[in-house]
Amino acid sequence: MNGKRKRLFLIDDDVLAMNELKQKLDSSTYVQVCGEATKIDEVWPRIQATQPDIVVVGSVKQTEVGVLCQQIRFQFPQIMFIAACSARELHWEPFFRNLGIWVLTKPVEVSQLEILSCQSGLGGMHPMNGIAATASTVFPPPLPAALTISETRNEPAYPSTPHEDKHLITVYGPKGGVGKTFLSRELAIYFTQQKKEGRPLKVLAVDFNLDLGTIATSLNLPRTPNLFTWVKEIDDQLAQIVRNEGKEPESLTHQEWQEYTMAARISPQDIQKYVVIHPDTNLHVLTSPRDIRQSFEIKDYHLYLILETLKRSDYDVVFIDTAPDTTDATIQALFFAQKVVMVGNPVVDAIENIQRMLKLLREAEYPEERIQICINRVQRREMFTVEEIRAYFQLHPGKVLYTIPDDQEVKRSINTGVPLMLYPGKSAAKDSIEALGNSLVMTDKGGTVEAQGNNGKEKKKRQPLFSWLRKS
């Protein structure tokens, strides 16, 4: 602590709870309250004036806690954020943790804040295990080669936001077999053919379906090197640091590994060592492991560090293909993404799963403007119209629902491993994928494409068919 108490700023519209916490903190030798705010318009000028080390955010009716923390962190990247939640708010804990926010349960104890105040010395370390902070903070010496540790509070280990020209896009389908990997591949190939300011875009496709990913197969590419190659090198470098401190790597707990890894910084240039390159398009691909069992060794902190490094890389567009689940890899990919393409088919189970996922994200106040919904394999006559699907998803009237028609060329592309975007001539599916791509990234080709919600088709009214689906 260097004999200096950490400066604490409190945000809470529950004045009684905030005063109780201030009274408890009066006797602390580790933290001191430097300011407080009960209204949103008080937050910015007071934080600017007080320059706190830590911000504790309680109940704020005027905004969402995660959004508020992200806005403050953009201006003050060195600040640590703690969400003080009531028992009924604790179901948001995984979302707060993936936003880099520590979570404590009200009433907050002084000892908890004192323990977490030690963590702020790691500069930008992100919580990956809720309130499971330890009193002893680890300060490893510099790591060799690509892996380094930031120890100064004014130099966070991770930048708070990617460069404005960076586009990190997660492709997600909450049901298997909907064409998610196909769409990831085609969008990635499409952007290798685009330019910005006269320069070809540099594009990376990442397979985050760790156990059963097939991007490499879909492009006829080898699976070596891959994500697991990268993970093993991270582990080897961290293990050496642990040994240099006189410890045995086998003795470290999961939390202790998180403390080392969350303070680490990998050089983005080293990504090149782990990618394979598609020769026809120069698309870079970071593939999933060769052996399913290797995926079991990839931990949450590995994924976080990899995503942070991808965010700082020199790729113009990064596509992350995910598994049809809600595992840690998928959730982290969703929360790191600047845009999400949510993919489904016009069938009951796929549509219902999208609706369930949208409901979950809305409850977490995930920014819905990030999400583009795409219904794949749409035939001329479907059981459900686009209007019915839009109504079931409760989309804003101005929100575009993208559709990709069922196309014989798509089946041939999947079976041959030749991307549809490399086929000569035009096809309906190809045009629809380009329209979706142009809504995601601005290129020399032009601005965002204003596609029709139903691609200009199917205006005829039909009897609603969703009444029997459970909308819980």
Ligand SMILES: Nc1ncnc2c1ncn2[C@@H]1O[C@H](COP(=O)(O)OP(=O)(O)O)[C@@H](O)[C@H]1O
Second form
Amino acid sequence: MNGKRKRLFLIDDDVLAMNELKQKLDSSTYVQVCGEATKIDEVWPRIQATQPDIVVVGSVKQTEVGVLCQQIRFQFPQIMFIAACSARELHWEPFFRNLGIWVLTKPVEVSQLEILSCQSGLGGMHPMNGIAATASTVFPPPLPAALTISETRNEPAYPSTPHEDKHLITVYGPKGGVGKTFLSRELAIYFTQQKKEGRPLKVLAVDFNLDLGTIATSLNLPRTPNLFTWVKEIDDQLAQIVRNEGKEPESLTHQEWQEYTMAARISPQDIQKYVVIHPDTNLHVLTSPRDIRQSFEIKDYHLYLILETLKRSDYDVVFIDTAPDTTDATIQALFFAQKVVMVGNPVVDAIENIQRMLKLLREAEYPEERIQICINRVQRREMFTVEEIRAYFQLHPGKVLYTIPDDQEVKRSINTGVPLMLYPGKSAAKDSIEALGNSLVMTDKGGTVEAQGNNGKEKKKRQPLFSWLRKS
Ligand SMILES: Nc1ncnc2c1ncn2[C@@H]1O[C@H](COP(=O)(O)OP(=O)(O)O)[C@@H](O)[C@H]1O
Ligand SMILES: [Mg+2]
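Output the structure of the form predicted together with the ligand; the preceding block shows the form predicted alone.
Once more the chain from above appears, this time first in line as the rest of the complex follows.
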């Protein structure tokens, strides 16, 4: 029986609670304690030494439970995680569940652990829904050096280019039709017209709206090659590695695919094979699949590998357009991004959803200075003032809330595939998109790294909020 018992690793700085639980677990025929840590620096070597099936994380000083679980999972994707929360910590539950971490309230009962232990090893069981997960179990945590993947199974490691100058920007909005795709396209086009140290920027737009993406259409571009072309190539290469190891790819579980992916590295030069190029601007576009069914075949580990490769690429700016959801593609794009443009409209449901999303990200200690909030399609008379919206979002006083006016040219610009930013002459919408762009990336034109928490300097040229409304 012993051999079949699931091996638990306990992490808690509350030694008394840990000992109590250990005592209770002594009599279990389903689970056994294989290791424990009461301090953060004990966690990593002991997990490596004991290779548990399940890690139960209680309170830990100097770290945050979600991040810790993700760091361990990065190296050991097969481990199941259970957060043991006190009543005070229960508000974290949705966040943990979203990260694929089970949640139990303290004091943890042996029977609860026994029930959950039956789920471990079932290949992607997920606390969000209790069924085989398509939801993410792989996020990009801030990795300590010891976890950085540097070897491949059969390919040389490609040298990483420094990331400081790269800009991976995710355009997100927790509601459909608010202008994410429009803004992704316009911002990407804007940066193709900008230079850095006299050299035109290399810009890529990526359509992470995997099933119903429209970036290609909105630029009159073909949809082949696309992300799915890349995914098939990744699968072929991984299958070859698996066969070289004498295994049948068909027999691999989702977790095993994750493990193989974690050890693989793609050359960033390969991205060129999968992009289409916008002839007028040299914008590179990685479009979503042609067929909705193909999007179902794109898994969390593909997305991870793709994002990780994009981050190492030599593009100066990468814009990722997302769907208004919390699927793998979107959440991973948010976690990989150096900046996020959070888009909404001045409508109560869009505003409420942004607030809910901000709450979730704040609870996850997501760095808020990465987020630029943009209210799109603002008309002359709105029910809510910018100040009211700012107050509702509880924004830091130094943080700018960007607004883009409703512009009747937009519809035509989308229908004809000609970006607004390429229209001749000035317009309020173009100015506002430029102001938003300049808050994201520094170019020869200037731009700003304005954000909450920096030195408080704001861009000199910044227009007062809603100034374009006062023009007539
Ligand atoms: N600033 C704007 N002014 C006028 N219409 C806009 C503006 N932004 C977006 N739209 C309209 O809203 C529609 C939905 O925009 P889209 O970018 O596809 O939204 P999302 O990607 O968030 O679903 C577009 O087709 C366009 O007609
Ligand atoms: Mg869209």
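Rigid core: the largest C-alpha set superposing within 1.5 Å between the two forms. Every value quoted in this text rests on a predicted model; they were computed, and no experiment measured them. Numbering follows the first chain given and starts at 1.
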Report task. For Y30, decide whether the Cα shift between the two forms is 2 Å or greater, given a superposition on the rigid core. Result -> yes
Report task. Please check if V178 moves between the two forms, taking a CA shift of 2 Å or more relative to the superposed core as movement. Result -> no
Query - Large Cα shift (2 Å or above) at P52 between the two forms, core-fitted - result: yes
**Report entry** Cα displacement of L16 between the two forms, core-superposed (Å)
**Finding:** 6.5
Query raised in the report: Once the two forms are fitted on their rigid core, how many angstrom does the CA of M80 move between the two forms?
Result: 16.4
